[in-house]
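For reference, the chain that follows is the form predicted on its own, supplied as structure tokens.
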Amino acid sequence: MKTIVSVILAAGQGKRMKSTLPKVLHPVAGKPMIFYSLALAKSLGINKRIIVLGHQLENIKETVDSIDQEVHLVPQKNQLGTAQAMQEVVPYLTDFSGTILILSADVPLLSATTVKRIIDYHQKERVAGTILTAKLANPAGYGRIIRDGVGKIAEIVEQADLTEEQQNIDEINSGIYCFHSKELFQALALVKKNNRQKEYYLTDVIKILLKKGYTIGSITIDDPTEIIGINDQKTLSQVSQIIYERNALRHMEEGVTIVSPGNSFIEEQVEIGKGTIIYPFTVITSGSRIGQGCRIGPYAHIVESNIGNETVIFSSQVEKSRIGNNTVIGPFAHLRPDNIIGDKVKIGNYVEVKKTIIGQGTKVGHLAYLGDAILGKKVNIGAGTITCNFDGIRKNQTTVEDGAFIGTNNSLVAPVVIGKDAYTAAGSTITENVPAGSLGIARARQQNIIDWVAKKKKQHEEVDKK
């Protein structure tokens, strides 16, 4: 859309959210809410967009460009109104002659189909600007939009500004607009702040085009959910639930079983197989892949990760690793990043591994950390084993080879390597390598003292008696 420029107002210092975090920044069904602005804009083929930022620049443009690098940003330095913020743009457009949409960033709800219409309506009526609208059942704190005897817009009247009359109507403006930029860029120009905020508003450039005698136009939206704009925590808790619902929802239409779509929290960019089941109060972030015929949870929390197919995931954690197929990880395991499990693997409870390749059919069955190892396949890896990988420098690393049996209670000291089927002894602390086929003992020889107890106790007689 090379005659369109979208334009992003994202200064707002969003006190009501009663926190040091920029609004914007805060975190809606995982992303933070910036995000689903920008990459809105990016899905409707916007070549240029324009993003004005205001209250802790520095730290949202961090994550601005993690979004959307191609993203023009534009300080807002006074903050003086919606109408100011769109001033400082001006400058950056005077080449430009087209339609300019206008989003809110904290409006993360909004959808494509209802942008597109917005501009096509606005494109096809020619008119100078047109007005996203919605009825609400209960419009306290939005604007409110004046219609004449024949139902074309009058103008708009922002909450503060409302007359008592006024505040029962219903129609509110949901600050998502469609101006052509030279009507734009001339109203701007006259924009007064003579109102009880006295800040600059946008919706005062309707008022001057209309009185100019230029036609505004308006779409209704059908579900005024999707312009919901957060202004508290209370909201955005809300809207996040409304997101997560929205996406487990369209995961169930492609034929996976989600068991409690209110307590389950799927992100954006997750792709699920059919057949997949996930039970209550599991998260999978975006970037996760998870096969067909899983089952996840309950209580499992999938970040950024790889599943194959038929594997389960109960009540753990997985981080950045990719696992194979068939596999089952859990209870209470925790899988840290940079994992590659493979197929037919079992990771039981209380196991925490990090930055690990586990071949096929391997079993580490409980109580173990494996920290920067390599294990081949069928190996079984005992209760209480862990790899000693940090030497207080350098994380060195462990190899187990195919076959391997480790015992009970190890200590595997790294750098060491267990050969193929080699066996290690319960208890013992392996600091050498074992050739394959061999039994490793490193332990003490047991010694047991006879009549240690009675002869203990005899001595604390004695020294009770003193």
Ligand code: UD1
Given for the second form:
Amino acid sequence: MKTIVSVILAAGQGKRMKSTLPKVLHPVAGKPMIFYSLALAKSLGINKRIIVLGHQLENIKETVDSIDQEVHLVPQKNQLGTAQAMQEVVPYLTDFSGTILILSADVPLLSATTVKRIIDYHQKERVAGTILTAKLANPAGYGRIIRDGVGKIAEIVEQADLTEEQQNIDEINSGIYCFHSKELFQALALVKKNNRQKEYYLTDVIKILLKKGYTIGSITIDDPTEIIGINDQKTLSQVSQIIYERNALRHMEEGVTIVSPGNSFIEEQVEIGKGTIIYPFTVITSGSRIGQGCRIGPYAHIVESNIGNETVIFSSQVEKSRIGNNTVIGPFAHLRPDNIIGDKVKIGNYVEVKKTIIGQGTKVGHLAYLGDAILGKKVNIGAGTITCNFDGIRKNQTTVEDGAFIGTNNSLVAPVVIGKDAYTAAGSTITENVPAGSLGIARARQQNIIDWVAKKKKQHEEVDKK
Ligand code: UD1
Ligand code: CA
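Okay, that's the form predicted on its own, but what's the structure of the form predicted together with this ligand?
Full assembly next; the chain just shown is listed first.
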């Protein structure tokens, strides 16, 4: 697509969101709103891509760069309206002649199929501009399409400027258009801000072009959910929910059991194997892969992790970790990033694990912290075991070899190695390596003072008598 450029309008503050976060950074089904239009433009194979940024430009720029490094950034200093935003783009396209596709950063559900339809129509019909429209049961908040007696588009009137009668018009402007560059640039120069909002409306170019004798075409979309524009928090949550439900449906079609789709939050780009059950209040983020026959949730938060088959994750947080088959995690475990957990492992209640490798069949049943550790196969970690991995300057490694048994309430002061099949006694503070097959015991010996209680009592009585 050589003779086309795409422009995403994203400079507005989003006042109606009533939030300190810029509108386009609000998460929509886990991804910043801006992600969707950037990904769409890229997926269309358009080489020259532009985004107009203004409000909190610096904050948004970082996110934009992480999604599309090649998109060209055009600043809009004062956000005086969508026409003025397009005016800022003009100097960057002085040598360009062709189609300008205009997308809005707050319309995240728009599909590539629909955009291709409007581009095809626009280029075949050789019109000056093409508008994507939709008929909505509740058109409030959108610009309305005004058609003449024979059904031809006459103009677009913004919500704030509607007459009483026009309020009932159910055909709305999606804010997605194609224009021919030359005609658009001519018309933009003529837009005035004589309207209720005192803004330069891009929608006014329609009237201007028609007056100059150009033709304006339109495509009316069948599925109006696609063009929902997010202006407030209510619509933001509706759109997220649409995406989550759509994703849930797709997984159910592939043989995943989702107990309550409305209460499961599976982001895009997640793989889940057949026969896996997802219990309510589970969040699974993009890039996660879950095998077959697993039970996930209730209350599981899986962040970019890879989980094997037949594994169970109850009420736990799993971040950027790899977990094997037939393993049980939780309830109430926290796997921080960079763990590699083997098969048939058990990580139980109130266990925190970070940057740790755990071998097959190892058990960490309760109340433990493992950080920067390597545990072999069939290791048993007693309740209350802490790896003392941080010496204030650097992180040190704890190694527990195959078959070792760590007693309850141990402090393993790293760097330290517990050898194969070794034991450590309960309550030990292990500061030195324990050789294979040995017992490490590092605690004060118990001493019993016989009749201590009676003697103490007697002492008190004597003091009281005085
Ligand atoms: C706009 C359309 C309206 C349409 C609706 C569809 C205009 C005047 N109105 O209204 O007809 O029904 O979209 O969703 O265009 N922006 C800038 N610079 C600015 C102002 C806005 O870049 O100075 C960006 C915003 O960040 C946003 C997009 O343009 O991504 C649309 O702006 P917004 O204020 O949301 O327009 P709407 O009132 O929704
Ligand atoms: Ca909008």
